[in-house]
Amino acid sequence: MVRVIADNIISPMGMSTEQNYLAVKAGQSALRRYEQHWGLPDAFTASLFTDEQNAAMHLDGFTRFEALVMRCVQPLLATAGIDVASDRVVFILATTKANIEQLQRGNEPTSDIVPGEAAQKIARALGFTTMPIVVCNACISGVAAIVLAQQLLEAGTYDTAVVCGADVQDKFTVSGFQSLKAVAEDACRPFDIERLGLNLGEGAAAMVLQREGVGADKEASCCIEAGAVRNDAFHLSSPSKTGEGARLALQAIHATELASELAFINAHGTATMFNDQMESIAIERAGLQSVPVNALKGTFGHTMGAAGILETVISIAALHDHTILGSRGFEELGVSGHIRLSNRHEATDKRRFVKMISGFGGGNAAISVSLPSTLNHKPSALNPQPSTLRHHLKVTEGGISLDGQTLPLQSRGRELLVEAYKTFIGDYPKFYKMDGLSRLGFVAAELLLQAERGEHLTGTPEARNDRAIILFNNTSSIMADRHYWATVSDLEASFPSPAHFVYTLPNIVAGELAIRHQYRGETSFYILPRRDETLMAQVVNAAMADGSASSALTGWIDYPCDEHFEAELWIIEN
């Protein structure tokens, strides 16, 4: 269990957690209809900052993403009295494309892109001493980022953690939501039997969390008392139809035994077809058919990186508010899973609720909160041990080595990875669908999975719920996202490809080793400034600290482009 000692948001509907609150209240909304956006051919519905807004945000040398991080952190600092310097202290990112609009600039070096330099220049400026940790898991980022926070305080590795989540709209992103025809081009209608699909949004909200037993002084407004991170194992733009990914997150907080306590469940609700069907058959399943359901999209329109944390912090205000909000948007139940759900405030006295997300790549989050206990909790730091190596893998354009010893392979580049793929695997055609970093990271763990069962044969391993896929890099899904800027730059000569969208998320990679071989664990990606081994083993360790993995295949996977890439991944047993 973890301490919530401030919180904040900036969204177009208010600079601050009580103001964002106050409007939810009230039933406003941001969402607008915009025609011909962005040069935009089809209209779309979404909650986009003003010109005015932007400008009252601007900061001299930071793009309009990082000034709205900034905005966001810097007056939680001051009000939760904490050390940023401090080497205790930490700052987590949760973005799933930070500064993609620069892109559209032309030549931009990728440093000027990929969120990790974003995250240090950000953590530089706001005075941190530590590397900052982006979490780059798609739509499920901002939930997972708390979770991550909680693994690494409850391991003892930090004191604090201050995290962010973020993400503004443009031409890429909601061109993108359109080519997979999943855009509402009015107001979106969460778990409602007329839904058309979702709405974005813009928007960054902040927390501020510490272990137990530091700065107790301090009042907290909440806890995060549990947390859990689970793959679907089914596709990679769509949810299970069983909703078991989402089901087993809800299985690991413990949700089901906090039924009767729940106040309600904050639901991603994301108003699509399948994503909201999902939804309802996951809270069925998990006996929570019972407790309230709603959903914040049709507030703010769905903000991607930031949404997990933003719809947590106005979940916490409406607890110590005594209400569980409506959810704007919403008429008439449109899912065969039993839920309740309403437009309406309702009162409630009860002192929980849980918040759960899901995302491409078959993510799923989900986290118990609490107002503040009476009983006085020991530390919960679970000192995690090392874990034992069972084998190494390398790849980088020259060549592979396998446990120390090189495959002969001849070609080199991108080339490689083919010829390694039809020497040693060769029955997933799928393959030759994969962008870039995908295909390395499939060669890649299929070869070291390989070496785990003995032998270089073709066939997979059984399926496990209790193996996690844990990856970091530094340039994100960068040739990805130039292959599918090329296809939506000039709308005149050319078409968004849904094909190309699905890789401009680095995660997707778990996602693909997740379908292949039905693993329901934990799959998250993180993206740093740079490698730092050190960092990534007390990720890896605070992740499997709790016993929920008894494995992982973790490890370094970066591709920038096509002539230049590497990957070193292990498996590693608790």
Given for the second form:
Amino acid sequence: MVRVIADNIISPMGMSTEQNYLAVKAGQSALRRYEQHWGLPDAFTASLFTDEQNAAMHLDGFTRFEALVMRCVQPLLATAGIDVASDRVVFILATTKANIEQLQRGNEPTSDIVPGEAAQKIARALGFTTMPIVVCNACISGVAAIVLAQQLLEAGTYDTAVVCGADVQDKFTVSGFQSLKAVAEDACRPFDIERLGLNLGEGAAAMVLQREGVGADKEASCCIEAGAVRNDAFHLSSPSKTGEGARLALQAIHATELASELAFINAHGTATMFNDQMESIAIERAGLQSVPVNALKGTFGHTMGAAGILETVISIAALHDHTILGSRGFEELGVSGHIRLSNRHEATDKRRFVKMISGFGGGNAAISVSLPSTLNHKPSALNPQPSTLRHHLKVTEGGISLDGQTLPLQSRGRELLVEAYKTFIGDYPKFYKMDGLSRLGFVAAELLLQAERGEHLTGTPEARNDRAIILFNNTSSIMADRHYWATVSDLEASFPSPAHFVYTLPNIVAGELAIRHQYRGETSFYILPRRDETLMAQVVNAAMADGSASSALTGWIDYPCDEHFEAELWIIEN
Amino acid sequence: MEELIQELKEHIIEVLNLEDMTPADIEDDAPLFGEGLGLDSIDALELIVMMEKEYGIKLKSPAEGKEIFKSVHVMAQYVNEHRTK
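Let's see the other form, the form predicted in complex with the partner chain, since the form predicted alone is already up.
Zooming out: every chain and molecule, the one shown earlier first.
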């Protein structure tokens, strides 16, 4: 259990949590239809900052994305009264594409195109002294960042976490979702029978979270009781038809036992055909069909990295207001799972809600949030079990070594991975569809797990829900970003490639591994300004501390270009 | 028609990165999805892009593609009738 002591939202609808909540309650939205925008041939509806708003938010020396994060976090730090410079405070940034706008400048983009650099720049400017962690887990990033904060605080690694989710929109992202045929031309309609896809949105939301017993003088607005991330192990861009990962995440936070106490479930509700259908199945399978469900995408659009935090903060405000917010855009239920949904606000006197979210790479996350209670909660687990290291694999452009032994391979660079695939694996043609980062992760994990299976003499891979995949890097999905952008930016022949777009999220490599090995535990991808073994170990230990993962496939995996790359993966057992 | 079928197979192999395959490995009437080549929903979207890029055919939704991508033969017939380039 961790306490929420302050929060903030900046969106096209308002510059504070209160402004945004009042706008939602009044049924407003900043969704607008754009035609011939950014040179895109197809119309789309989105919630974007106006030119006036962008000008008002501008900060010299910072990009639009960075200024948005700064404007969102800065007021919070004073409100929360925390010592930002303390080594007990961590800054966690959830984003999917951060400064990707920079790619469009034509000339070589600056170094802050890499999210870790952007996070470091923001953290320094705000006065943080510890290394920032970027959560880049596709659409679930926001909730995943809250879960990471909870894990780190409960493990005692830090006392306070400042968590911010943010994304801005541009041609890169909108064209990508259009190539996936996932964008609605008009306002989206979550869970509705006539839903035709999602609307993208811009925004940032932030929370200050504290471990129980720290800074107890500061009143908490809410408590994060439990959080979990689970993978579908099904498909990179389509959710499991049985809602497997979402159901596992709901189960992991004990949502079923809490059913009668839940005011509502705030769903992801993107208004794509598959997401909303999947969520309805997962909610029903988790035994939560009696709990009212709502979705906020018809108000804010899909704010990507911000979504999980923004929608949690709005839901906290609603809980304080004893209100179940109606779902804007919804009229008639168009999913097969039995769930309760309304487009009207309702009153509630319950004190708890669940936020759920799902995304590319097969990730699903859920948290349960409650109003502060006077009951004494059992203390958090503060002593993660010491972990044992099993097997260690290192791949660079120059060669591969397993447990210290060099494998006999001749090729170098990108070709090395192909040779390794052909020599030692060879039964998974999907390898050829993967981008460089995923190929690197696939080869590394495959060889590592072959060593593990050899040791256990079991032969075939076994599906398991208790193994987490937790990966770190520095350059995100930069190669895939460049490849995708090349398909968009060709003025003569702009044909955005959906297959390239899917790989423009680094957590896709974790999704590939989950699918290949049928792992349905936590999958997380974190970006750091530089490799830091201590911080990486702290994150992995904290993730394993609650006992739901008995082992983790983890390590560093970075693919800045075809000539230089590095993966160092290992297996940790509790 | 034979030529178009051959050309389509080459495009399919190229855009879908079917590295270990040659046009001869793809049967004219075999289903492309499901059992056939084991293609999935992202492949279908990539084929929609290929249809527009190579033949100027704009498909609105994956559902529309489903009928057309039944087999290379069916694709060739559709391209023949609808191509604008």
